[in-house]
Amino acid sequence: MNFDFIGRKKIWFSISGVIIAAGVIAFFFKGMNFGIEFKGGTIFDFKLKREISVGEARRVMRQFNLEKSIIQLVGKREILIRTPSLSREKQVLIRKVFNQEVGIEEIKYIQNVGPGWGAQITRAASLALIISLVSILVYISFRFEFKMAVTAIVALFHDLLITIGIYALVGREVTPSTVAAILTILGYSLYDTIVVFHRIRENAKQLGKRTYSMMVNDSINQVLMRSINTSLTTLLPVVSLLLIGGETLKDFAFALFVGLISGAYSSIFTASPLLALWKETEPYYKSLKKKYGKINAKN
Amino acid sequence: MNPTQKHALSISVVLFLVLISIYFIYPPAKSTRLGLDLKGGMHVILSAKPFPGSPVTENAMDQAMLIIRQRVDKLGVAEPEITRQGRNNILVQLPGIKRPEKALEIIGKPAFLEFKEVKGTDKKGKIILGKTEMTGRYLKDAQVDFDELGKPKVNLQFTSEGGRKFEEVTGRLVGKQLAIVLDGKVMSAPQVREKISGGRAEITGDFTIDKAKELALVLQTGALPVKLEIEENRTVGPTLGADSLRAGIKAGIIGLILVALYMLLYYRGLGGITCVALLVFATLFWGVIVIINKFTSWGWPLTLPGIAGIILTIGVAADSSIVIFERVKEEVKVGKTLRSAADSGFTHAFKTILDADFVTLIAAVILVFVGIGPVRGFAISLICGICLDLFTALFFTRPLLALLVRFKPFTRPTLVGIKEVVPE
């Protein structure tokens, strides 16, 4: 079995292009659904002593001029209210009024995030991203070669764009967990790329009567089962988290899920063809392409 | 020592470490420290904001943390955690707290006490204040007391230097009003009848006993040297935490079983090695968390993001086995015996694993340093997982594989999942 990955590179690049374009369009027209950690706000989650309707809760909130809050029922006796960021005094007051008028059995959750917090998280995350990328670029250049480092980073950007695009498309809430998961994808999506590049480097020593592209294609085929299996075994626990892990864990799991699939795809369908394209601009590999390229075309 | 003995020794050492882990883990409900999101409690992030006259310096932040610690201790919360996050943030975690709002008020109160001369009142009856004569810096103690009418008040006791200063100020202002101002708010403005010596003063006002106690508490611990704003506060009720924990554990166990099943179906006997290695990995991981929490003061409680990190590393650990086995299979295909393939295959595969793990490690380490909030717990789990993955691969999977391929019944194609085994 020898599948022609490199020869069909235009198809793979088109698939990536279409998904990324869709994501970019969604990003600019729909925007991202940022959680309260980014835009600031307050969430109350009360378990009440009796059943309540959204309308009744809205009437309670009207006393505070907060009738436009997002109010959700969780089951019959639990209520989730999202408001703009409130002062501590106001948080206490709302809790007290709810307790008087409806009766609170348990405060399940209260969270308040000031409006400046999101900027701090974003700054920290961007910093982490830049430092990670530079360190990874340096490490791969040192252990492998510069062209591999650059193509690996391009594949990473591919994964980042796809993950962000899918978030914009499906409108899922972006929380700090999402950011953590996306930053982890950085490291993880490289796992697959490195496995492929390891093999390419090994095979490059004995090209035989092959062009660089042919050798890359053979390398991908040799490590294909390995790539599929490593991706699957990482996806299995992530899917388990996504289905039964509870709300916070689902945030992690969804971003990881998208990023892992994209990461597995990009190491084979993005990073490797790009590397082959770039390497064949080198005079030596260019001459090999002239010499053996036609044989490849005939097969 | 011949190779067989070496391998057996390595496996024994790892198994011994597993036993030690189990010893510390048991009983699991007691040994595992849980984070606030799993056991309920309050989590506050205070961010220092510079304002004229008090820049945010290292020293000021250290002092602010000390003061917050004292205040939290006086609140009587069990196992509070007060940590720095980044340059300007202080994270306060109070597990199982009963009245979160009260704690919030006390922790973040600037408690900046000033004594100012009253210059008169404006048209609206608002007091016009003169310059600051003295601040709370000279305060030695503050205690709740009651006046003749049984109303609560707060008695102040100055240091000896403060006493002299207070004597001088009151001597100068006899017949005038001296306002006691807390955080910009006039608490009371009694008339100075005579020079006050002995270093004592009192704050009276219309407050409840609870408010008086709070006031005494914040004055005792002193004023915060920087202005702290609450950036984020989160209170998690105990049942929500318990539900999350249950869901996380369930997802983890199911994830582990799915990975084990997949490995068994695809790699058969070799997959069996992975299953044992995964069990060893998981036990050691748990053991490390418990032991670190027991013997160090790092404070590494298990949080939800931490659980996510652990579950992800289950996948990473299985990946390593796959990279090794696929390489061994390949070497067998090109005509090596299973025995020598196991050796050379591992050596080759380990280089790949090392590079791949190292790149993930770079990302995780950076997350620890610049990460905030949930990100750090996740990154720390990931780092620990990667290191244990390498450890398990090197000292458990490898020797076990090497020993088993010397064991004839194991090398049957149906068991090992490799068809083209060259007869030895």
The other form holds:
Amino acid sequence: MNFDFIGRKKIWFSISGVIIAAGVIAFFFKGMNFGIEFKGGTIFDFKLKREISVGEARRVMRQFNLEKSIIQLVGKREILIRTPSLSREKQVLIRKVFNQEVGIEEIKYIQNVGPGWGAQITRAASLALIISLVSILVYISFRFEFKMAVTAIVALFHDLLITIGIYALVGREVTPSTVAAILTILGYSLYDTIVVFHRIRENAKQLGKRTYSMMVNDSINQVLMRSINTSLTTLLPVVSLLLIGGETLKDFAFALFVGLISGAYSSIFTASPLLALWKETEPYYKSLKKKYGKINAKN
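Show the form predicted alone, please, the one above being the form predicted together with its partner chain.
Coming up is the bare chain, nothing alongside it.
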């Protein structure tokens, strides 16, 4: 089977466009649901006298209308609770109620976290992103060619926009784990793109009676199963974390899940068609398109 990926590029671009547009609209109208690391809040870390479930902890917090707090079990008898910013009096009251109903063996810490921590994480992540994009541009330009480097970076931005847009759409909380996952996504997405581009570069040496687009389409079909298998084996543990992992792991896994699917999609349906379109503006490949395009279309 030789599926026509490049011939249906308008469909793929439209799908990406609709998803990105929906995400952009949600971003501007709903905004992002930032965690307390980005907007400030209070963190409780208690070592308890007995084991407790998240549900039981939520019932305690419900007395203060804080049942939607982020509650994580750390080990067997330690609990981490993150709430919006609370007054000193309310912090003391929560500690007393927990001690009465569950029993606190040790108070690890109770502290207010300002938004400065999140801002610091964002600055560091932005710097890492800029450095990685410049490095990618230089390396792929040297190893392959400049046009491949640019389309690879466009595919990365495609994945970032889709991941951020889906976060805005579903209203999932953005935490430092989310930022780490988004940076991790870049590596997976780039790997898929490089696999396809490597085959394109090899096949470009023997075009034969084909246009550049036809050669790109053949290249995609040749590495398709490899891309699918790689993506599936990567997604399986991520799905496991998403289903049965703790709350922190689920934040990380959700961003990875969205980004991995988007990355696998963009390598085939975004980066490769864009490269074919751009390359066929060059005189040589433009002439091949005029010469063989109509002949192969009839066949």
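Between two forms, the rigid core is the largest collection of C-alphas that superpose within 1.5 Å. On a predicted model such as this, the values are computed, not experimentally measured, just so you know. Numbering follows the first chain given and starts at 1.
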- Message: When the rigid core is used for the superposition, does Leu93 move between the two forms (threshold: C-alpha shift of 2 Å or more)?
- Response: yes
- Query: Does Met214 move its CA by 2 angstroms or more between the two forms when the core is aligned?
  - Reply: no
- Query: Can we say the CA of Gly103 moves by at least 2 Å between the two forms when the core is superposed?
  - Reply: yes
